[in-house]
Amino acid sequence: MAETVRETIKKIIRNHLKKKKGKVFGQCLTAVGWVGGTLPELYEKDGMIELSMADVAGGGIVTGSALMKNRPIYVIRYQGFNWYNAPMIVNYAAKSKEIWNTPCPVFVRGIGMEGAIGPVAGSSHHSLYFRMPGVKIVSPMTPGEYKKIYKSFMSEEEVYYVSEHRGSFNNKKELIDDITGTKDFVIIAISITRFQAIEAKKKLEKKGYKIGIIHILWIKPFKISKKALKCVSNSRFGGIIIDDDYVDGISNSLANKVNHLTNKKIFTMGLSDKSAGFHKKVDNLPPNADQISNKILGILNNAKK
């Protein structure tokens, strides 16, 4: 029986603590829910370290653990909290190997979610790490992808920012690109938007359009296959990058790269440029299938004029 992303993470964490003798740090790890069911029921004696609610201090403690070769996994329960947790990660852990030839590998689990949780905690914030040297950024949404990036982390000496999303935790399926044949338009999707992008593709194909889809796991370094780029190059009207972050960050940067590599116009779509509130009427949610398909229909209709 196929495992969910949740079950996969939980097994990896157990193995990391019990067999690899690593450490896991974070706030409220052993509280009700065990971080969305992604942590095994282990405690401090097993290497599961509860941090205080002093968010700014957590990154420094984890960096110290990495310097002691503990291979720490740092759980940040809401990605927005990276505004407090990231400084020591990006300014010390990420630079230690380059400047002092002292590796400081940290596996940062930044967990995204949205819905009535206010202007600070919600959504994905991987763009915060994007401009800083020494950091690798990945956004796994499937069990296989998560296993792959953990294995990669354990074989290297780098800082990994792992942009997760609670919306993927129940997922059991691998997400497959559709890049064969000549497409009218290509969707390049990141994070939780990958699931809604699939639904948008179906909606547009019912209208007679040929829509490609490319699922992005590696954000930095940006990894996209030559075959995928060729699909965009051969498309009639280009493509769109969709993300669960504000577009003035990773989305626009990657769109520029893909544009140069394919000579096709690449649009972007992500969070609205506003702060979220604590009620569904004032939420700021990632694009859904209807919004994505409507956006693409608008692009296609303008291109035909």
Contents of the next structure:
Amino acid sequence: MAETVRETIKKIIRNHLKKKKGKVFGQCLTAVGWVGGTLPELYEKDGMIELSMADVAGGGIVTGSALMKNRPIYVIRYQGFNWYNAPMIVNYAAKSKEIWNTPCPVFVRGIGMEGAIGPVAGSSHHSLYFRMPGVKIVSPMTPGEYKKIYKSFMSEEEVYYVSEHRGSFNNKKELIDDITGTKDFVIIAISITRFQAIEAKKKLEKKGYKIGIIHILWIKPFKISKKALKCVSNSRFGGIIIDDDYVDGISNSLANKVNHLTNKKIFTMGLSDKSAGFHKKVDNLPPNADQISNKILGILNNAKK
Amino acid sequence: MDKKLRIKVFEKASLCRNFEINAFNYSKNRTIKIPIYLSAGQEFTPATLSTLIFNKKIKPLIFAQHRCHSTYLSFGGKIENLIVELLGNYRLSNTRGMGGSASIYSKEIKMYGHDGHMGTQVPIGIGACFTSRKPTIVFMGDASAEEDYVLGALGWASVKKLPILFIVEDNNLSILTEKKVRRNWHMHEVARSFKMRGYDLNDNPKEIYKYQKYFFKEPMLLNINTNRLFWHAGAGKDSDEIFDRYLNEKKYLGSIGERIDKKIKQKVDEIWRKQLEKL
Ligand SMILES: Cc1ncc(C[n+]2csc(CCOP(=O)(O)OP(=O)(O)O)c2C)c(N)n1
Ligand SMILES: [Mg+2]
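Coords for the form predicted in complex with the partner chain, given the form predicted alone:
First the chain shown before, then all remaining chains and molecules of the complex.
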């Protein structure tokens, strides 16, 4: 039977600790839940290291471990904590190879989640890392993608920011682009929005539109195939980038890039520009299928005028 | 501490002092164009520590911050390479011009570069020590010690009982702001409250010598009171009243001290001249 993303991560981590003799660092790892079931039940003697709650220092300790060629995995339970965890990862680990020719590879597992969890911790904050040189950013949502990026991390000497999302942990399926034929419009989706983007595509197709979809795994460096770009440039009305972060970051930057490459208008959609509250009415969730399809319908109607 | 050992320490300190005097002069006449952080006045901390540690046949991992010329030289870093870094020469520099004065790196002596954010070397050094289990020495200033992430990291190092030595080079200054303006607590007491050995001492080699029995057996913090002779950055002097350990030790050693200083000065001046000719 096919594996879920959760089982895939757990297996990779067990292998990382037991076979590769690497280390996993984080806060409250060996407790109830084992980070959404993504960690094997192992302890400090196996390389599963409990950091204290000193978040900023924790990122530094992991960086020092990486300097010793240990390829640490650093678990950040909610991506919003990165405001405290990221400083030494981006300013030291990510620069060490360039400045001192001393690689310092860290595999950062930033885990996204949202829904009634308040203003700061939830959602994906991968844009935080985006503007800094020396970091690679990926957002795997399938078992196959996760295996691929771990393998690539192990074969390189770079810092990886792996933008995960709890909403994908049960997923067993690979997600496939639809870039064949001439499309009216193309959705370029990142992180957890990829699942709702697929639903939005179905809704729009029921209304008679031809909608393409491009799944983004590699955010930095941005990887998009020539064929996918061609699908956008051949489309009638361009495309939209959808993300689980605020749009003033990765989405707007990538939209600009795709616009230059395809000469098509590229829109963006992500979190609203506001703080999330706890009540449903004031939460700030990633765009759902209805919101995505409505936004696209609006764009298409405008364009046809 | 016997006299032979004290002379050995003085020789290292003399190398550092004469290096820094050259750096001061070449910075003043703009041959050096980048900001430099001179360690003159503070040489006896790294000079003594490296002598004692090398005597134990230990080559520790070294993590320092911006004011680190004397650390690099005392622990055996090549003087020629440091000159090249300060002169910002792209062609000859080990770091292709990326290092400068504040980010000195040397694979040979296991000294890891600093990113310029004060205090980051503390958690990073702790992580390196935890993972490698190798004896590790981490230098910080009295101001860096105040960084929240330094304090949090010290606590963790204590819990993990690492073979690590924390050295606070306490020159009482954060740029020009004195310690008493910034805090009413002391780092050796902080260390003790974290349940590690913590001591407050001055940079007299005889004082530092007393604590060598604890080196790398368990985490320990030495707050070493010292004096910065020159400006925070660049070539300038705020006062002629500052106590100078180097002159003090030279006087103590008498004619031997004079001779060592003269010999090493000639050698160091010559290396600077030769390096400058190469560029
Ligand atoms: C994170 C960070 N904050 C502020 C500074 C600016 N800064 C550079 S050196 C310095 C004072 C450092 O004092 P101390 O650690 O005692 O070392 P010293 O210069 O006295 O050797 C400050 C505030 C910095 N480099 N990094
Ligand atoms: Mg100071």
